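Just the one chain here, laid out as structure tokens, in the form predicted alone.
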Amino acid sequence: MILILKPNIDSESRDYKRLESHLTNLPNIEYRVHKVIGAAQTLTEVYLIGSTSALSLDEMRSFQAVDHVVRISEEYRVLGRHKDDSRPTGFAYNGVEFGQDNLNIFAGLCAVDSPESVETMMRALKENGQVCTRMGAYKPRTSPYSFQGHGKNCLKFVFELAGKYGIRVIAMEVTHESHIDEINQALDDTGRPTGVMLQIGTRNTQNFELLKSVGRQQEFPVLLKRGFGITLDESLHAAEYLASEGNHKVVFGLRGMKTNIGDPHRNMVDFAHIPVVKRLTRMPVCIDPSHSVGGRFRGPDNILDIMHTTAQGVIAGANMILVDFHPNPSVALVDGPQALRMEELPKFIEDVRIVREAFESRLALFSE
């Protein structure tokens, strides 16, 4: 059961203390309090854990501190979409809205290699009206001898250039809790010119201690990629780990499943699960066409497979696109063969706009 308290309620108020006293005395039930800080108001959600089926909804609604009550109807307690659940399906961060009804493009470098590449990318994004990007500083790799990313050594110039070109949010993978501290320090050192969305990669989807650490910090939103060899349910529970620790600003990423059935693509595209995730949870859904396809394959229609795959995700209702670009893919230190080129960025953005309009037309068709 979830109790949503009245907006901006004071935890020292009489009404709050009365509710707190009642919950403390409930047998075999514990509760967790989460604060959801929005642009205009702060919401307090109280999660009751244990044998709550016998609790009366009317009794809980009778407390002056309580705005409304939601009975848990899905396994994903915090992020799930429950019956009569009117909680929002998104969040705002650093001036950018993330939700199940909009779309953001995060085009950028899979791995940061040089200040020149970063500046070229960010300049192109600004020229094309974009305010989000991806920049990999920490790169988990299959081989211990492969490039692992420049780590904290590249953070300052990445953040400074983001500020120079008006980039508001950078998606950046972390593989250890110490990376959060390094990102925070670099942001402080550069005057916080931009924002960061922490990314949990597919190899770490079930690194539960990392999930707990990232979930405990509530400043940065999180992009959690689906694990490449586990079920959707297992990956959604991984997202719940983040939320159970207090961070509700979670985007769920689909990046293809590891199987040779998808050959010649790098992974089997799983974008048909976009509406499934949106039906089961309140999370916005991201697609990663670059790591799904894994190469610059092109059909007889002269359209790259990556663009076709992106269109499949957008037409199914994706809310975020994570896509690799590079000024010179032939010298990229990570995933160069799948990177799109700077001159392809305007067409990519326009193609996304066309398909998004088609999706919105579909929404209008089925709303009648």
Contents of the next structure:
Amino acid sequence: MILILKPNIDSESRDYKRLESHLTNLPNIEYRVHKVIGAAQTLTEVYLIGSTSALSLDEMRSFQAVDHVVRISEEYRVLGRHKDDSRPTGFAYNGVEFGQDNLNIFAGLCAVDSPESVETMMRALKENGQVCTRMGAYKPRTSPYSFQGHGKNCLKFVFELAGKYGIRVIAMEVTHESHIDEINQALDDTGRPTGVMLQIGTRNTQNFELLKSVGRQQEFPVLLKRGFGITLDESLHAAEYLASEGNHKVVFGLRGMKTNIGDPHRNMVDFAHIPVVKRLTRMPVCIDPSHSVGGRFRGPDNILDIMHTTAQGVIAGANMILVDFHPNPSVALVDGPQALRMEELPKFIEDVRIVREAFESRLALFSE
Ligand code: PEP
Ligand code: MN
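Switch over from the form predicted alone to the form predicted together with ligand PEP, please.
Following is the full complex, with the preceding chain placed first.
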């Protein structure tokens, strides 16, 4: 059961204290308080854990401090959508809104290789009105002999260039909890010119200790990729690990499933799950057409499969697109074959705009 308290309630007020003492005395019930800090107001949510089925909704509602009560009926306790659950979806971070009703593009480098590539990428983003990007510093690779990413050595120049080109949020994968401290330190050292969304890759979706560490910090939002060989339910539970530790700013990423049935694509595209994730949870949904398709295949219509796949996700209501670009894919150190080129960025953005408009027309069509 979740109690949503009156907006901006003071934890020293009489109403709050009265509720607190009632909850403390309930047998076999533990509670956790979570504050959702928004631009206009702070919402306090109280999660009751234990034998809550015997508790009466009406009794909880009768407390002055309580605005409304949600009985949790599904498994995804914090991030799930429950009956009569009108809590907002998503969050704001560093001036960018993330929710189930909007769309952000994160075009960028799969892996940071040189300051020149980063600068070319960021300049192109600025010229095309973009404020988000992806930049991989820590790369999980199949072979230990492959380039592992520049790690903390590249953070300073990446963040400085982000500040120079007005980038507000960088999606960056972390594979170990120490990477969070390195990112925080580099942001401090550079005067915090940008924001970072910590990415948990598909190989770490069920790395529960990493999930707990990333969930314990509330500075950075998280992009959790679904596991490429587990069920959707298992990946949604992984997201719940982040939330149950206190971080509710979670975007859920679809990136395709590992199976040869999807050949010649690198992974079997799973964007049909966009409405499913939105129905079951309040998380914004990201698509990664680059790691799904994995190559620059082009149809007789002259449209790249990556662009077709992006369109399929956007028309189904995707909220974020993570897509690989590179100024010179033939020398990219990771995933060059799937990278789009700088000159393709304007058309990519225009294509997304066209399809998003079509999605909004679909919404209007079915709105009554
Ligand atoms: C990535 O986005 O760079 C990446 C490695 O993705 P995934 O974890 O989905 O393979
Ligand atoms: Mn990659």
